[in-house]
Amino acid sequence: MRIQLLIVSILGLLVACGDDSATTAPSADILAAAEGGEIHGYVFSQWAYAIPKVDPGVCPEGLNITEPEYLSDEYAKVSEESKRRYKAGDVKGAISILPADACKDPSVRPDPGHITLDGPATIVGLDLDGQHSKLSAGGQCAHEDFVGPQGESGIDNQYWRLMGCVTGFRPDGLFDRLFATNNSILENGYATLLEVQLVEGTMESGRVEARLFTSAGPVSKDANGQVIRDMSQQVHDDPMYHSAVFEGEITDGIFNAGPVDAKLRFKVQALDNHYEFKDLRLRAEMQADGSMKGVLAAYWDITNMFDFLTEVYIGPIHLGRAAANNIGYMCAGVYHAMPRVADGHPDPETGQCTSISTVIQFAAVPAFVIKPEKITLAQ
C-alpha cells in the first residue's frame, strides 16, 4: 500500500531553483587569441541519460516494483498513523514508524532482488573499453555490450542494463518528459563547462586540449527558457570541480577526446552532489552555428552513484526513499545489483568491479570560460 507521503514529486527532486548569474559577454564572437592557440569556451544546454526510443530492449520478468508494493503488509500497519502524523505536520514522526530505510543505510535489508535489462538493445554510446565484451566470455568484468543505433558494436552502457527495467528510466517515462523539459539544465544551481585549446590545425580538422569544468552558478537562460549563448561563465572555485587536461582531436566536423576523470557537481532543490566519472570520453558533432551534440561516456563509481541516487534532502528530510518510489525502484535491489552489472575499475585486492558504464547525451553552446586567477587551460 503506497503511503501518501512518500509520494514527493520526483520533478521537485530533480530540478532546482536556477538564476541567471551569468553575464554577456563583450563580444558574440568566442574565439580568443591565447598563447598555444585559439581557445574556444562551451557550456552544456541540454543534458539527459541515454535513454532509447526504439528497441530499448524488454523486460519478460516485467517492471521493477517499488518498497511499498514488496512489503505491502508491513507498510499496511502503519499507514493510517503515518498518514496521521504527516497530516498533523509531524514529517519525522511519519517516517519514523516506517520499515527501515535501506536507502539511508542499505544493510539493514538484505537483497530484494532486482531486475536488470540482460537482453539486447540498441542505444547511443561508446565503446569504452575496446573490447566488443561478450557475457559468455566470463573474465573479469564481463558483461554484454549493445550496438548502437547505426550498427555500431561494442556500446558499454551497463547504467541502462541497472536501470532498463525501472518504470521512471523506460521510454517515454518520468525522466524522458523531465529531459524534454531541459530543467536538469535550465534549473540546475550548477553548468558544465568545456574549454577547448587548439595545438595544431583548425577547428574543423586539428588537434586539440581540452578541460571540463563545473561553473560556479547556473546558466542563463532567456524569455523561451533556452540557455543564451555567448555569456560568460565563472568556473567554480573549489579546484574538485576541474578536470586535468585531456587530449582530443578533431576530424571532418567530429570531436573526439579523453580519456579524463571528471567530478561534475549538480545541485537541485533536494540534491546538492556531483557525478563522479572516470575515464570519461566526448564525441560530438560540431555545428555550422559553432555549436556542439553529442554523448559523454564514461564509468561511474558505483559508491557515489549510490549516494546520487539517494542523498536527498528537504532540509534535514531524508527522501531518497521518495525519489526510489516515483521512479520505480528499490535501494536495496539497487545496491546489491551495481556490483553485478558493474563493468569498470575493478578492485586490486578483491577483483570486484567498482564502476558502470554510463552515457549522457548533451548539447553545447559558445560561451566564455572564465577561470580564477592563476588557473589555465593546462593548470
Partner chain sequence: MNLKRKIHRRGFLCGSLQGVAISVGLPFLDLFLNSNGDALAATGAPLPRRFGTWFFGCGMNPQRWNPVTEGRDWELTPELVPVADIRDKMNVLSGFSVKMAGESNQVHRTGVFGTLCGGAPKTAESIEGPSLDVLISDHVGMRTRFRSLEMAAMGDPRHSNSLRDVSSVNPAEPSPLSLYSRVFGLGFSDPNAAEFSPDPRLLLRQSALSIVAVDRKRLERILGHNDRQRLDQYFTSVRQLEQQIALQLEEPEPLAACRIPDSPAQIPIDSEVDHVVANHALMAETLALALACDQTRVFNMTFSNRASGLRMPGSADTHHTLTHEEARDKTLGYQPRATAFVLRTMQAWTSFVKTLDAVPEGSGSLLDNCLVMAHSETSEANTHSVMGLPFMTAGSAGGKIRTGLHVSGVGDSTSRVGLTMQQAMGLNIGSWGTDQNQTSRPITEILV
Second form
Amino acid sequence: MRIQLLIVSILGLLVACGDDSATTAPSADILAAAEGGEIHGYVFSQWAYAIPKVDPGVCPEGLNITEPEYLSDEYAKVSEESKRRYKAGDVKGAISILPADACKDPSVRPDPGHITLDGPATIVGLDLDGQHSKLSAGGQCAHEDFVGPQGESGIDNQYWRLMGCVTGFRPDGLFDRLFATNNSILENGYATLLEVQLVEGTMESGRVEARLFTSAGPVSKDANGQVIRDMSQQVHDDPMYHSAVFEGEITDGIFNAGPVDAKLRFKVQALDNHYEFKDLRLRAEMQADGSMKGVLAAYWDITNMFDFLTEVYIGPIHLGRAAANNIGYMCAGVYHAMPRVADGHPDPETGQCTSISTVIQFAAVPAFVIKPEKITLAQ
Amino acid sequence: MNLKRKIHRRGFLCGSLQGVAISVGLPFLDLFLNSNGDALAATGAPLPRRFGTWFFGCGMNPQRWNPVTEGRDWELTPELVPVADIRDKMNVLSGFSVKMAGESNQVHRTGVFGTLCGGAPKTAESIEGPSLDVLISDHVGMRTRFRSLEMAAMGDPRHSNSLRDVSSVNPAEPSPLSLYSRVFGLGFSDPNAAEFSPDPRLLLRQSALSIVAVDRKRLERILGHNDRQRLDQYFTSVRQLEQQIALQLEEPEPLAACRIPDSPAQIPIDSEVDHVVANHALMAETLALALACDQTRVFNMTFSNRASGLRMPGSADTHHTLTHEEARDKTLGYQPRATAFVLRTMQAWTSFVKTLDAVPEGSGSLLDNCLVMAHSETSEANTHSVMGLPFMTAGSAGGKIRTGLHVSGVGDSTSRVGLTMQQAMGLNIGSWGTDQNQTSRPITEILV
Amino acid sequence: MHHFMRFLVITALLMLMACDTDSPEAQGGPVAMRRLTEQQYHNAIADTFDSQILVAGRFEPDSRRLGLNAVGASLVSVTPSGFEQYEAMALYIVGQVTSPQHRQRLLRCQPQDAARADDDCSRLMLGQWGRSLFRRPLTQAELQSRARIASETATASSDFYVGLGLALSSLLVSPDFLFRIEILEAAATAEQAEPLQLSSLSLATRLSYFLWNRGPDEALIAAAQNGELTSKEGLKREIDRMLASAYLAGGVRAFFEDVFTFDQFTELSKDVARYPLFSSDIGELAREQTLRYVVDHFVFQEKDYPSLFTSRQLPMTAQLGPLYGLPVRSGQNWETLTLPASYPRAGLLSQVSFSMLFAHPGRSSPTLRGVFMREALLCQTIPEAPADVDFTLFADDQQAKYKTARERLTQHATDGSCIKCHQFTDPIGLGLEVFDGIGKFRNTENGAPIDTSGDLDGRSFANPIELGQAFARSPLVGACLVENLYRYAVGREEVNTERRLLRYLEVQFEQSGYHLTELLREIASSEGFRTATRGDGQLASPSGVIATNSVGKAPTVSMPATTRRRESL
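Can I have the other form now, the form predicted together with the partner chain, not the form predicted on its own?
What follows is the entire complex, opening with the chain shown before.
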C-alpha cells in the first residue's frame, strides 16, 4: 500500500489540539475530503524558466548590451569618482552620480532598443490562446508561435522572444546555472502548493478541481537537498495568494488544468515579489511515485514583470540596474520592448496587449495542504 | 576590564585566605563569567592558545574543490592542490551549510554571518552578533594587550566580519604598516621583560576548592567501602584541578620566539591580486610575531572581502563580477578567469599557515598552539549558494584539534563548525546557534 | 511449552500473593550515593535560582547498569575532566547569579555596602542556596566555612558579591551537591539491629528524585525536618501531594527515558544516502514524541499500562508528518492525533523513535528491536552475540538471494548456537519489519512482501498492531515495569529481602488495573523504599557481572551489563 493511498484512509482522523489539550473540530479540508472524495496535495519541488538547450533560436543582431556599454561616454566621466565614493563607503553617493537609473524609472530616457528573438526556436510550452498565431497576421497583439520539442505547434512563449537574446538567459547562462541548483525552490522563503480534488474517476483518468496557493513558509529539505514529500504545508495568511478553484482533467496519466489567475509569492536572494499570472494552465505527467512533472504556462502581467525584474534590493539599496547589467539587458530597453511582444489581455480601450505568455518547467511532490478553518473549500 | 595592571608578586600578601594569597584593588566584578577560558586553556601547557579566522570572498567551485575521499590522506582536488604542503597541519570541512527557514539568502551576507553568528541574518540590515571570534576573545583574549587584531589585506578597514553586534564592527588594520605600528609601536612592552602577574582569579578558584576538601573526612565516615572509593576518585579529580591551577600561578617560561621585527616594506595597497598577496604576507609575518609576543590571542584576517574585489593586474574585472559575468568554459566546465582567483587564494592560505608554522614555540611551532578557521561567504559564487560552504582549519590548538583530515558535513549546519571551534578553545558550551542552525553536535572527528 | 509452564508458575505465585494485602516487611538494600544526571543538575539550578540562570557545559556520560542509568549512577564517580567541567559550570552559574542583571531578583537581602563584607546577608543566602543544593540544611561548620570565605574575599576584593559568589561556587562543586548521598537515621549505630531507617532528609530526597526527578521542595524538606515522614499518615500526605504535583510529569518522563535508553538519541546517526529524511533534529523530535505520549498516557489521561501498547492517540509535530505520512495542522506546536483503525500503527512500539533507535545506520534490525523488547519491556536477558559471527549476509541487504530480513535471519539462525538467542528476539522484532531503519512504513523489501506475523511467547500476531496487543496481554510486562521502577527508585538491584516486596507490588499493580500512579504510591510507601543497610556491601562488582534470577525471566544468563548498543544483527 503506497502512502498516497494510505492518506485517503486516514482522512477520517480526528485532530485534537496539542499539549494543552482542548479538542478542536476536525479541519475543513479533512472533513470535506471524507465527505467528498479524494484530495491530493502537492508542493512544487522544481521551478525554472523554460530555456531551450537544443535550438534556442538565433540572434542575428547579437546579444543585448548593458547600460554601461550603451552609455560608455557618460559612464567614463563619472566612473572614477563613483568608484572612489564606493570604496569610501558612500554607496548612495556612488550611485547618485551615475546616469539616471532607468531601472527605477524607465521614463528617464528614450528607448535605447532591445534585441528580441524573432526567428524560430524549439521550446516547451502550451498553446495558451488556442490558435496558431502568425506575426504576419498583424494587429496589436500579433505574435509568432513556437514549435515544441515533440513538434507541437502553436506554443505561446513571448517571454522567450523578449529574453532569448539576453546573455543571462541563453543556455548555460546565469539563469540556467541558478536553476541547476533549484534555487527558486530551495532558497525561496515560500512554497507553491497545488491542491487537486478528484471529482470523478481516478487519479489516472478523471475529472478534478484544483487550486493554487502560496504557502506560509518555505519547503522542507532533506539531507540531500531534495524537497521532502508528505510534509504538511500551511497556506499563506493572505487570501491574495489563494487562487480560485479551476477545473482540470487527468487523461492517461496526463494532468491538464486551467485557466486560472494566480499570484505566486517568491522571496529568493535579493528578490521579494510575486508573479502575477493570468489564465494560467498546468500540464503535467503523473509519475509512478506520486509526483508530477510538467509545465506551467500563463500570461504574465507586464507591469508586474517589470517590477519583478527590477525591484531588487540588498538592504535599502535598489539594485535593479546592477541586476540588469549582470544579466545582460537595459531596463529601458526591456520596458519599451514589453508591449511590442505582449500577446495577452488587450486593454479594452486601446487594444494594447498587457501580458506576456511565459512558460515555467516544474515538478511537484505529494504534500498536505493545510488551510485555516476560515477559508472555505472549493465549491 | 584592565587586568593588565602589573602587580608585583610580593604585593599579593595583603589578604590571606586559608593560606592562599589574594590581592586587593583589582576589578573583580565579572570575573566569574570570564574566568574559566584561558585558565583551563592553559591546562598543563603554559603556552597560550590562539584562535583566528581567515576569510576569503566568493568561495570556490564545489565540484573542483571538495575532496571526494574522507578522513586522513584525502585526495587532493584541482582547487586544493596549492595546500598540498600543509595538508597534515590542516583540515578540510566540506558540505556544511547555513540553513535558511524563511529567511532569504542575502547574497554575500547570509553565508558569512550565518557561519560566524550561528544563524542566518533575518533581514538585510540585521546581524545577530556577536561573531565567533568575539565569543572566543571574551574568553581567551581578555588578558592580552589587544582583545583581538583585525587585518584586511585589500587595504579597506571595513573588510571585517568581526562584530559584537550589527552596530559595532571591529575595523581592520588596512596596511602592514598600520598593523606594525599598532602592535610594535607606542605601548609595546617586551613581555619577557615585564614582571609576571598571576591571575587573581586563579587564587579565588583555589580557595573555593580548598573548602571542598574539608568535607572529605565527614563523608568518609558515613560512606561504605565502594562509595568511599568513588569519593576518593572525586577528590583525586579535585586535586588534579588544584594542581593545574597551581601550575598557572607559576611564572611561565619566557616567550622564546618573541622579537620586534623591522618595519614592513611598503607595497601599493589596492585590490590588485599581486599587491594583496604581498601585503597579506607582510601582515602575516607581523601577526605571527604579535602572537609570539602574546600581544593578542585572537585575530581575524580578511584576505579578500565578501563579494571579492580582487583584480588581476591590468584588468577592471573583479573576481566577483567575473563569477557572474564570465561564461562557463564549455570544455572545462567552469569559469577559468574567476577560478584563477580561487587558486591564488588557496596559495595565500598556504603561505599564511606556513608563516605561523615557521615560528618555533615550545617543542613545536606557533601554529601548533593556534586554531585558524578559513571560510567564505559562498560555495559557488555564481549562484550565491550557501550550501556546502568551504571551510579549512589549521593548527592543532595546543593539542585539542586533530589535523590532516577531511570531514564532510553532508548538509549539516555551519554551526557545527563554530561549536567545534569554541569547544576546542575551551569555551564551556554544549550547544550553539539559533533556530535551524542550532546544534549540540561538535565535529568530533577533529576534536581530541 | 516451557513458556506456558512459566506462565503457570507466575500465575500461581501471583494468586498466592493476592491475599496478602499489606505491604510486606522488607528490609531495603544498601544506601546509595548517586551522581546527579544532567537533567537533575539542570533541575537543581532552576529550583535553587530560577530558569533564567543558564547551565552551559558538557556532562560526563551516564553509565547504564541493569538497563538503567539510575542504577549506574550509584557506581560512577567524577573524572578529572568531568570535574573541570563542573567547576567551569559552577563559575558560569555564579557569574550570572551575582551579576547586576540577576542579583536584585535572586538575593533576598542587600549588603549594607556593596564594597564590603556583610556577614548576615551572605549567611542568609548561603543558607538558602545550600539547603536547596545539598537537599538539607547546611551544618554549622559548613555554613561557617563558607561565610568566612565570603567575608574575607569580600574584604580583600572590596566587593560583597565576589565573596558571596566564591562561597557559592564552593557549594556547586561540593560532593554533597553533585552526589545524592543517602545516610541512615542518626540513631542507627553499628550495633543496632536492622531494619535501619533512612534519615528523614535522605528519604525526602529519595522520594523527590523518584517522583519528580528533582530535589525536595521547601515543604518536603520541612516535613522531613519536623519528623512527619516517620509517621504513616505524614508520609502518605507528602506522597499524595507529590503525586498530584505538576512535577510528576517530569519524574515519569525521566523514568521512561531511562528504561527506553533514549539517551542514545544524542549520538544516533543514519546513512543519509539511504535515509535522507533523517537528521539529528528528527531524532530529537521522535524521542520527544514518545516521551510526550507516555507522560500524556499515564499522567494526564491516567490510563493503564497495557493500553500504552495499543493506544491510538499520537502526539505529532509537522516535521514528523512525512515519516508517518500524516497531515499535521499546526506549524510549530505539538498536537495529538487520533489514528483511525485503518492506519497501520498503534501504541508505543510502532512509534518511529524505537524503529530508528533500534536499527543500524543503513537498515532496520529485527534483532536489535527484539533485544530491546525482551530486555527493557519483559526484563529478560539476552546474551551478547559471540565475537566471531559472520555478518556478511547482512551487510549486503540488497542482494538478490535473500530479499527480506526474515529470509536473511532464517538463513543465519539455523545454526545451533545462534538460534538459542535469535529464537527469542527475531520473531517479535520481525513484527516491526514494516518500519524501516528510521520508522517509515513500507510493505516490501527489495520488492518482496514483508511478513510481520509471529508470536510472543504463545500469543500470535500478524502485524505491529497485533504485536502491541500481544504485549498488552503479556503477564510479564507488568512485572517487568515493577522491577525496573523499583530499581530506578532505589538506585540498585533489589536484594533478597526485597523480592517478596516486588511480588507484592506486582499484585498491587495488577489489582490497581495497572495504573502507574498507584504503583508509584505503593513503592514510595513501601518499607524497602524507606529502610536500608549500610553501604559496605554495595552492589555489583566493577566488572559488571550481575546474575539475575528473579521469577519470570526467560533465558537467565550472566552478561556484562554494559550498554545495550551492540554489534549484532
